[in-house]
Amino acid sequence: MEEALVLPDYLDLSPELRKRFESIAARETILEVSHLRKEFPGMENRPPILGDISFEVKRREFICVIGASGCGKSTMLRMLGGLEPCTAGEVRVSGKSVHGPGADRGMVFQEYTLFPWLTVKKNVMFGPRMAGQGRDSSEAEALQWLEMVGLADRVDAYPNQLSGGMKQRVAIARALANYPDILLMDEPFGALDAQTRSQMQRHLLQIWRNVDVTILFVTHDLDEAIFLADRIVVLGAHPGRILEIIQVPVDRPRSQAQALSPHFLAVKKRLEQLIHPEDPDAVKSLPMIRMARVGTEAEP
């Protein structure tokens, strides 16, 4: 399955970007999603949550999934992680069909899912220990991963002693300690303030550059998707379906200054057109409820 390069017509790719896209396309396929469909019991007479989703992901690619609220982004990610069964279709990782959770896929959620009774180090050690790894080797690996995410000085702290950004860095380290092929991230920075979110985006790109892992990242933030991704999968709703798969024509390494570049702004405009198409009738149909008295200063 091949996806076409989707870019605004007037954009010219630099030779470096074309070479990068060609290099990614030549890599082995690590994730195959074929005709994925999801319906919940009791909703047979309504459109499916997801209908006929198909795409492929290459090794070490960074994919962002974006779409309007209710389009099934998180549901799809849970299906890829084996946490939610498929109504129809198939998910394959490295050629093997997915029928449940597995060590080849790590997950990071928006909610902080650390064990509050364990220290930072023991949270990261948990996966390797459950896999049968010895205490000394799992501790050494935990320390390595915590250094990777910049928390070598907080190994003996407990989760309630950490900021939100630190907790998510521990969650990323814990997921990576199992050496997954794919890291699935469901709006992991959604609860963070703007400054911390920006820092976490840079941290994640640095980690991704240094680790052999493929990332699928669900977000509702257009700037975040463009800043992070090689490609963006845009979902529509009712039923959830792929509207476009857009390759991001922004050079790496990424910087916040690129948010004002013509390529960045052009992709953002296209995403806005897909996710929030102009519909004058939608505004006219809103209920008109007056919450201020006529003649007051609150009246526009």
Ligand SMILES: Nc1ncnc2c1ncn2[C@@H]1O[C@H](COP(=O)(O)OP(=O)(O)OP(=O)(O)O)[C@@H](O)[C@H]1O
The other form holds:
Amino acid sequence: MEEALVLPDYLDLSPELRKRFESIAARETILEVSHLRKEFPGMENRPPILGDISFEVKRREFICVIGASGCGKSTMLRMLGGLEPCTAGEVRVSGKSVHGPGADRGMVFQEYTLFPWLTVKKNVMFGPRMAGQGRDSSEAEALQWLEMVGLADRVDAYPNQLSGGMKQRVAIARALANYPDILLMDEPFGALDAQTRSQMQRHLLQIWRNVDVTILFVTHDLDEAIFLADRIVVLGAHPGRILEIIQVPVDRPRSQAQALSPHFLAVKKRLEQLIHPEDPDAVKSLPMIRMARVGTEAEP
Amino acid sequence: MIVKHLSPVTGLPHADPSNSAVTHAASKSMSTTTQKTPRRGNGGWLQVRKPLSRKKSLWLAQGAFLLPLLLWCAISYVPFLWHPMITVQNPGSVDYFQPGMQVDRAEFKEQNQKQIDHGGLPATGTRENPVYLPAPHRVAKALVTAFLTPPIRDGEPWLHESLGHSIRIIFLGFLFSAVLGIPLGLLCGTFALVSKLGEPFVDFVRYMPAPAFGALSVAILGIDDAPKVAIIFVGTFFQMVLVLANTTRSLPIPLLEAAQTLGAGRRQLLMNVVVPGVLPMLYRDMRILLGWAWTYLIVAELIGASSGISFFIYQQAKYRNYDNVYAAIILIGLIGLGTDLILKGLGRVFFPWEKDKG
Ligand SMILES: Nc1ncnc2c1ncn2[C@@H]1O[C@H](COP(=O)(O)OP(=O)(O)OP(=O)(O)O)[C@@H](O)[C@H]1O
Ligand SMILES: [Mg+2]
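Would you mind giving the form predicted in complex with the named molecule, to go alongside the form predicted on its own above?
Expanding to the full complex; the earlier chain stays at the top.
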């Protein structure tokens, strides 16, 4: 786990970034995954879906999980959410061991899971209502969250009257209305077109800046991962395992223009090498990419 | 074609013949494009899983009733289409013919041939349809007069009373079914325990025809309405449990998982996700099941003390008043269709989020 926090030596970091990563590392741990293992019944003599997965996520950190299709990203996220039992290992959220789903871990799925029989507002009120909060206060709460995701004018619409991007924004508001410790997102923008997708990414970052929430975001889009994440957890398959945890040396606040910056491209190249290696056995002996130090502007 | 010699733009005849070739080509290309362009949008009648326009739906719905009616009219009023019987007017020398009697056309011919061969007087008659197929206007008339005609014997119910009685039986039987069947179906579809415990037995009883319980229910419940209600109950309840359980199971799991990650406990999952989630589908199922209740009504009303609309039909058939029989059958159809349309309309009010799903 310690090595996960060691800065990759193939990149020089600006002092500002270094300071940022150090401050993140010093924060309290929100999510602690230790020796997580997953086998599905009836697959005993094949390699497990997830081998031995350990990592930590700090408070208000933005983590992306990336990996080839079928390597177990969704399975891992579902285990963190408590929707799938662990074969071995443990998941702790804010120090408490996870056994089953709960309101402390919000989830946003790729498929649309809004309740079709509830209006947008009532969807967002669902969590607070389940927690026993009164109608009026949960309604006020819901309106506030819908304002935040920019849907204040659609509160009385039904989900089937919304576009895909709007549905996911409601889903995010619905999850946040529970004040979860961590937000688990499984390719939430996977079904959206490129334009909406990048709009949603910017929007999510904006929300994350304003809300005290930790985010674990599964994606298979390299650009998306680099654009969003503080750190990227790269998973390999057969068995699912962590290949590397990469700190993203790109300043915040992020902008689309940074997608052409040398740091961004370096991380992307590295991710490509890890996820689509020409020779799968050669991953470990990949030459490190050297690159010139790039001047970075100070963080606001 | 005259058009060829007209300018496509001005519509005026061309004075200059050298231009006409161009015009010809232009008009030709125009006509081919209009031909080749397929009709798009809501133009097609046969599109896979696409709704028809409102106007088209209305036309088709009318056609659905008009076509059978037209066929019926044709058979009834156009003599040579069917009319397989002959109603005797003058029996002639045939011993057993009587005026007003209906005989097979072949039989009529044979008997007349016999009379002609033996020098007797041949019978005369008109071609008609069999008594069991009255013409539409007679049924229409019966539809009105059946309500106005007092019962044949004192103490027997009027038609509207019979009908009211039938509706009450259906309502009670279906109500009991629903009160027990809906919760049980929901529980079977939600909890594997209830499903494993309940469904095999329900499936077993389901295959026993409800009328088979007729004699038994009379023995147990007496001859009044109770056994009739029981037949409706038996006929619909067991099917209902299985149908509703399956419907409940069709609720997408991700919805339940999403609710769990939002903090919903078991009870809340059932009451706040499963129930509202399947309610519109449940409602549709119940509309279909209500139709089945009418099927069992026909049996239910003939056991014990016969009553209701089925008894009316049975009796009228015995008196060979087939126009009344048809009138009553059509009446049942109208009541069924009416209820279903009302329920469908109410469904749109109850479940506004289901708008485009019929
Ligand atoms: N319920 C299950 N039973 C058996 N095997 C399963 C089950 N669910 C998932 N798997 C297997 O686990 C592996 C990982 O699946 P998972 O959905 O986690 O992959 P993923 O990384 O999310 O892929 P993608 O990027 O395509 O979403 C796959 O090989 C899949 O076949
Ligand atoms: Mg997945």
